[in-house]
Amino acid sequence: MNYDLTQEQLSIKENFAKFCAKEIEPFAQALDAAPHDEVEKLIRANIKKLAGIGYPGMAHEDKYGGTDLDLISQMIAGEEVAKACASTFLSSGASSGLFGIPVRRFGSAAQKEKYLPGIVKGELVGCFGLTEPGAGSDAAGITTSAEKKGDRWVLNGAKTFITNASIADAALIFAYTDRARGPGAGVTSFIVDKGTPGFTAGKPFEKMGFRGSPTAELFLSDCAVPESAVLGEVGKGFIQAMQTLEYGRIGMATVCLGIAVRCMELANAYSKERKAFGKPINRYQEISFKIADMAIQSDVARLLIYQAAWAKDTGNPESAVLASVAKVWASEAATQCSSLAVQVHGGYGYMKEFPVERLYRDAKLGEIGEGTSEIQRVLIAKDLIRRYAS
């Protein structure tokens, strides 16, 4: 088993780092301050930059304008992204991941065409909306219909919590297409474009963190799209969306270490400079312990994420519960690790100056978002009881 990255690898890390250092963290802690009307101009203009070096293309084949790397490099270039501003992952990642992977995969040759060239530029941005306000954990519980009538499908419903929804050019909505077919085989995705009649995006919300990053509600009344709006199959979306959704889950573990990792540098910098007792606060084993605690989380949280990507490029049938296993590891590592960096920082921790008050405040979403750490441990404890079943 050979752990070392490729020199391409090492290449992405370098040239991701020293990119997001300049261009990304600098402005991290005023997007996240910005009121929402300079938020939607700042983190599109983020993705943007990031378009540059070509990190939404990472996903996509060249044909589009992609360099279609592995999975593992899309998550090395990812850790450096996310460790210079979350927000700015969640919004890109939200955009070429959780929109035009789908699309990727699932969609013609025409919507392929018209929608992937604009994610790889960074030109157009699009959202995942798959959760409603009676159902998040339980995706199968959505209301959402499609009927269709003549030669269109015509919506109804509403989506919330989406990331990028206020920003989005286009967004991938689920939708019942027949309810008593269940939602194996009656759910179906349609891409829906800004400017559809019926179709609106609501305001940002006021959020705890990733305020850089909007989420919005969208709202379907008699918006009526035609076939070709469809993506894939009739009464295959539900497939679609939780296929989609183990990318998702390695990406929210690789936003989580992104943030670990930038909690650890900055309560090890903080550590050497401040002084108590006449010594760095480094110097006792109090301090020293949470440093060193916070390595091992972040270490761990890496092997995980880079097994499940790996299992995910492969075809591994073990790839679901490794994206499930490394988004509970990252994500509870997150929320530990801010925490200390704040205690590191004692009191200048608790103040808006210092990036670990953002940070603790955006890693708790990682429990939250693409599924609650509760059902990734349902989803675990099922695949153990499968494979020892007697």
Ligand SMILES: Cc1cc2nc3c(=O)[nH]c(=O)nc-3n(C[C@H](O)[C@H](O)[C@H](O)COP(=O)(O)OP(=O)(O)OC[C@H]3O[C@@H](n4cnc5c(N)ncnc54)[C@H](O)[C@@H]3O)c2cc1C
The other form holds:
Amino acid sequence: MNYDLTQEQLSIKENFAKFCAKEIEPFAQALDAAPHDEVEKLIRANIKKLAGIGYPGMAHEDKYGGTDLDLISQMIAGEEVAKACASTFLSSGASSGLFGIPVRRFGSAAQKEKYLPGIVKGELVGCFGLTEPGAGSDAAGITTSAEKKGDRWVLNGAKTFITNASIADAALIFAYTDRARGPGAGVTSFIVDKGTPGFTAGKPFEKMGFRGSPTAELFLSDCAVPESAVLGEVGKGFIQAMQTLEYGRIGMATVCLGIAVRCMELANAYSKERKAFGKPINRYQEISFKIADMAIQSDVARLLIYQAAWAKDTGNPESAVLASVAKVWASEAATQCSSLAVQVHGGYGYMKEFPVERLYRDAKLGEIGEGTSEIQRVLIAKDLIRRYAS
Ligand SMILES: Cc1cc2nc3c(=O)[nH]c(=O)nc-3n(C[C@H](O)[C@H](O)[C@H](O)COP(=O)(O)OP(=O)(O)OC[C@H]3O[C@@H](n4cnc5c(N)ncnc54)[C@H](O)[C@@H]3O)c2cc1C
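Okay, that is the form predicted alone; can I get the form predicted in complex with this ligand now?
Full assembly next; the chain just shown is listed first.
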């Protein structure tokens, strides 16, 4: 087994680290603190900046302007983006990943032509509308419906907690087209463009963290879309959503890795400078062991992410469960590392001018978004029961 990154992957890491340190990280605190209207402009600008170095295009084919790289390379770049600004990672990933990947995998030639070049250039922003006010973990419990009337599908329902909802040019909407087929089975996904009559977004929520990434509701009220808005086949929406969430979980694990690593770096640097009782605090084992623990947690997270990404790229049947394992570990690593980093900073860590305060608030999302830690453990346990059935 070879753990070396390729020359290309090493260059990606170096280029993204340099770019993000200059173009993204210096503005992360201001993005977090900005009012909603300002956030909406700044985050679109960041998505566009990342397109300038080919970030969204890594997940897309050459003919749409992408570079079609393997998932490990994408996560190497993603770690650097997340270290610089978790909100930017989330919004960019919701657009090129949660929206862009299902369009790539299941879309018609016309849909790919319409949406993917804009996604790759960072000029078109997408979002993924699955969660509803009454159904999150229980995704098959959604109630949004789509009824065929003549040559149009008429959508009714509401989505909530949708990343990019208030800035998106197009949304992937999951709706029941045939409830009689049972939970999940009769769900179809539709691409709904901004400006379609009956389709509106709510105001962004006030959130604990990821404040630089707008999250809002979407409303569909007798919203009529043509047959060409169906993504792939009618009735295949639920499976499309679940397969997309496998990528989403590896992505969420990576944003958590970025948070954990940045916390370790910041705590390490601070502990060298801060003196107490006549010496730098990193000379106290209580502090240096916290930083060692952060390094261990981050390194394990990275290995699990690479393993899950490799499994996905190679079509390994374990890829779904490996994505869940990586997500549980990395998200819990992020909450633990961010808490340790605040502790190492003492009172300063509790102040908004220190980035660890933002990272601490951002970290918690990892245990909730793209399927909670509880749901990941349910999936891992089910897999174990299946595999070890006597
Ligand atoms: C900032 C943010 C961004 C988001 N972005 C998007 C997005 O872009 N698109 C989208 O579709 N969704 C998005 N979500 C929604 C997210 O995926 C859901 O919040 C998440 O799946 C949990 O669903 P819920 O909030 O309804 O919680 P619930 O499902 O109500 O869960 C509540 C609690 O019960 C537990 N629970 C539920 N069922 C079980 C079970 N069977 N066994 C054990 N425990 C259980 C959960 O783990 C959790 O602790 C986002 C959420 C946030 C906060």
